[in-house]
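So this first bit is one chain, no partners, the form predicted on its own, shown in C-alpha cells.
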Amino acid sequence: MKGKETLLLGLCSLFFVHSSFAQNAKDNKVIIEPSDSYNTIIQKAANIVPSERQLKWQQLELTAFFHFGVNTYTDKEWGDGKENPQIFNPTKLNAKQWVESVKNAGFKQVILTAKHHDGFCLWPSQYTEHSVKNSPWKNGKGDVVKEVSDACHQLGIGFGVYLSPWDRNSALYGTGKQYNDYFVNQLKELLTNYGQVDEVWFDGANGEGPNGKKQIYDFAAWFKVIRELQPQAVIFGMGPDVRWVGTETGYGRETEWSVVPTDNLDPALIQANSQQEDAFKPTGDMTGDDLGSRDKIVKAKGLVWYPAETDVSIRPGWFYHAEEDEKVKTPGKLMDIYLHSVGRNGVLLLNIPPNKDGLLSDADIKNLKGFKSLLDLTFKKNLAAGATIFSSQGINPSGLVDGNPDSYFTVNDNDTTATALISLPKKKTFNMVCLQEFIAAGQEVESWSLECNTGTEWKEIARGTTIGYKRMVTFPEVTADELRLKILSARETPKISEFGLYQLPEGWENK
C-alpha cells in the first residue's frame, strides 16, 4: 500500500466549469511545492474544484442509509460472524416501501449494508456460505441487494452499497493477499450484477479475524476495480472522493472546508477514529474543528477537494431494535440536523433501519413525512425572489436571486471582498438566510455577514465563516425590506450563486 500517494493518484478526474462566465479547466488536487509562497498556496487552494462525480454527489444533499442484516434478528449492533443464517427471514420484505418512503421525504439516493462486520451477505455471494442463500427467506433464493437496487432504478433514485472491509466470519481475514482477493471478488459481484452503483461506502473498522490477526487492506486494488466497473460512483470513507465528517451526530462543523490537506486521506487516521464499538470517542485530524484553514493548508504537502458526508441514525442505534420505537428522532430534530449538515457544506446521510419484517417502521415513516413537511413549508418560497440587487463593484448582481445555480454574483478580478445591497419589493418577515457558492469554480469565502436596515441604522443579523455548496444560518425573526450582504474575506474573487431568505414555521423545533 502506497498510502497517501496512491490515494492522491486516485483523484484523477478533471471537471470543466460551464456557466455564463468562462472558467479555465481546473483540477481537484494540487501538489504544494517547497518553493511555493504563502500567497501561491492560498491561490492554489482557491482553484481546486470538485470532480464531476463529487459535484453531482454534493447536489444530492440527502442520502438514506439502510442498516439491515443478521443484526436485525440478533438485536445487536455488531455481529461476530458466528450467526446461523437461518435466523434471517424478513417475510414481508418490501424494498419498494423503503425506497418510496425516503424518496417521498426528499432523499435522492440510498445506501444498503450489503455486508456488515459479521460478514453476512445480503446477496447470494458465491464466495461465502454466510449469506441469504442459506436462509429460509424465499427458500434461499432471495437477494436483498437486487430488490433494493431494482426499486432504486425503477423509482429514479441513486443506489449505493456498504461493504465492510472487516469480515468477522471469513477464515481468510488476516491472511493478506488471499483476503484482499476474496474482498475484490465480492466487490465485483456487487458492481457487475446490480446495474448502476452511485456510491461505494467503506467504514474504518479493522479488528482481528478468526486467526487472531488484523488484515492489511489493499485499497489501491479496491479503488481500481470500482473505477473500472462503476466509474461514476463516489468512494466514501476509506476512499478518495468523500470523507467522513468526524462524528455520528448529524452535525457538521461551523467552518467546513471542502479543500483539505492530503493528510486527511490517510486510511490509518480514518481507521483509528471511526466505527468504535464500545465508545465512540474519535480523535485526530478527521474530527478536529479545523481541517482546511489557512494555518492548515500552508503546512500541507498537497491539497485535495475532499467534501464531508454527515451521517446519523434516525434512532439511537444503527440497526432496528424494537425498544427504540419510542426514540425515533422527531421532525423538528431532523430539521435541525438538516440545517447543520446540508446547511454546513455537507451531505446528510440519514440511517432508517428496516425491521424484522423487512419493512420501515411506522414511527420512522411518520417522522420522515413530518420532516418533509417542514422542508416544504420552509423552502416553498424564497422571500428574496424579485429583489433588486446593487453592487458598485459587482458583476451580475442579479445572479444572487435568479434561481439559477449556474449563474453567480462576483466582483472584479483580485477583489476578495464584496458588498451587495438587496432591496426587497416590500417588507418581508424571515428568520433564516441561505447562501451558496458556485463551487464548480472552487470554494473561496472565509467570512461573511448579513445586515438589515432598521430605518435608523444597519444592524447585523447573521455572520458566518465558510459557505461552500450551501450555508444556512437562523436568527431571531426580522422584518425588513433592505439588506446588505458582505463578503468580508475570501481566498480569491468570491462567486455567490444563490441568496435566499426563509421563514421557519413557528415552533418548528418542537414538531
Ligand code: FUL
Contents of the next structure:
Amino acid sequence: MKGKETLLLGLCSLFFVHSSFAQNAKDNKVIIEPSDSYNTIIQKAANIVPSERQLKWQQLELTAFFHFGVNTYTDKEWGDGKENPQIFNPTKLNAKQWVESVKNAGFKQVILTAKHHDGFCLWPSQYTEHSVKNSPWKNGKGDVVKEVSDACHQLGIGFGVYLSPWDRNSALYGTGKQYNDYFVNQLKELLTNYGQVDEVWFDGANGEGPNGKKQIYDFAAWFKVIRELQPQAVIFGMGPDVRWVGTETGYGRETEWSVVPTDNLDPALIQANSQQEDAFKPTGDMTGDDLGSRDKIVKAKGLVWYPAETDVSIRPGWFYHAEEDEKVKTPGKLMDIYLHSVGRNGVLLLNIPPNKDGLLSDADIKNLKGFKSLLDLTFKKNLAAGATIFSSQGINPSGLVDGNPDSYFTVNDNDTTATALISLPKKKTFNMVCLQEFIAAGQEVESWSLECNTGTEWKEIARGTTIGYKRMVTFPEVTADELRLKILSARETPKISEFGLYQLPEGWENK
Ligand code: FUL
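The block above covers the form predicted on its own; next, return the form predicted together with the ligand.
What follows is the entire complex, opening with the chain shown before.
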C-alpha cells in the first residue's frame, strides 16, 4: 500500500508542481476545486493547452516502432528472459535501411525496443549479461541502439526508446528499490550515451519476475531522470505526456479529447489492466468511448492535456515472424488506419519489425511506399485553396484556407458557435474533409457539420464531434462550389486553423 501511495504522490507532484493555478492560466493541467461551478470547470478545460513538448510531438503525426530482439529469433511475442544471447545474430543489420524506409514514407520519429519484457538489451548495458554483448553479432561489440540512434540523427528524424519496466530476466525484479535502481541505471545509459532522445515509451505490462514476485515501479524517480537528462522527450504510456489510445487496432475513438480527467492517470490502474500474457484485457479507463466529455470532466478532481498515441503493427504480431510475410497490411489498410488515427486527433505509431537478418522485409517496404503514394495523391492539393470565405461574425475567415496552421478563423469572445460560407473558385469533386483546431490555444469544438449547396438546398455531407489537432471524415463523392462549415458547439470560442477538401484516389481501399 505504501508503495502505491508513494507512486501516486510522485505522479501527482509531477502534474501539479505548483499548488495553485489561476483559473485562466494557460497550462497543460488544472485543479478542479470542489467549489467550482459547472461553467467554471468547462472554462478551465477550454483553457488547458499542450506543453511545448506535447505540441511538437502531436505535429509529428507519423511515428514508427521497431520491435526487434531475441523474440525475432525465437519466433515469440513475449520472451521469458531465459534466452541464450547466442541466438541473436542479425548478420546484415542495417539501421539506415530501417530509418530511411520510414522517413521516405513520411514518418518523423522512430522508437526502438531497447529492452522488451525478456530483459535482453539491444545495447551493451553494463548492468546485465542478457544483452548484445554476449551475442555473436559483431563478436559482442555491436550496439543496435547506437546504430539506430545514429541513423536517426544523421537522417534528421526523432529517436525514442522503449524500455520495458517488466524484466523477466533480472534477478532483481520484485526486490523493490534494488530493481528500481537497476532500472534507473539502464535509463541513464540510454539517455546519456545516444544523443538526443525524443520519446521514452513505458508499457503497462507488469507480471511476475523470475523470483515469482511483482515489482512496484518507482515511476516518479524514473520520470525525474528523464526530465533531467532529456527534457524535450515525451514520456508515453505510464508517463505524464502521452497516453495510449486504448486499442492496438490503429483506429482511434470517434470523440477524442486531449483534455482528460487526471483521475484516469492512476498508473496502478493502467498497469492492472494492461496487456496480460495470455490475453489482451482492455481497461475501462483507457478504452472507453468517452474519456473527456463534459459528463466526465465535471466529475474530475483535475484536468490535464494528455493526448492519444495510436499504436498498431504493420503485421499481426509486434515482432517479425516469417509466417506473417503474407499478412503485411496493405497500403489501403494503412491509409484507412491513418484516417482513423491522425484523422482522429491522434499520433500514429506504426510498428515495422526488422527480420532475422536485421533488415526491414521487402513486403513491408513495398507497402510503406504504397501508403506514401496514397498520402501524396490524396493530399497533393487542398481543393479548398483559393476559396473565398464569408462569415458574418467571423474574424480572419481566410485563415481557414491559407495553408498556415498558425493562423486561424475565430469569432468574437464568448461565441461558441460559428458559420463560414466557403465559395470555391469553380466546382470541385471531393470525398474527404480535414479540419484542424489551433490546439496551441486549447481544444474547444464539441460538434460541427459540413453542408454543400446542391443548387436547390443545403445538404449535410459530413458531421463530427471533436476536431482537435486534425479531424478527417470521408463521405461519398460530392461535386460542388459552395459549402457551409458550422461549428455547432464548443467549450469556448472555436479557433479553426485549417479547412481542407480532398479526393481520395479511386479504389484506394483496395490498393
Ligand atoms: C505491449 C507489449 O506487451 C507488446 O509486446 C508490445 O510491445 C506492445 C507495443 O506493448 O504492452
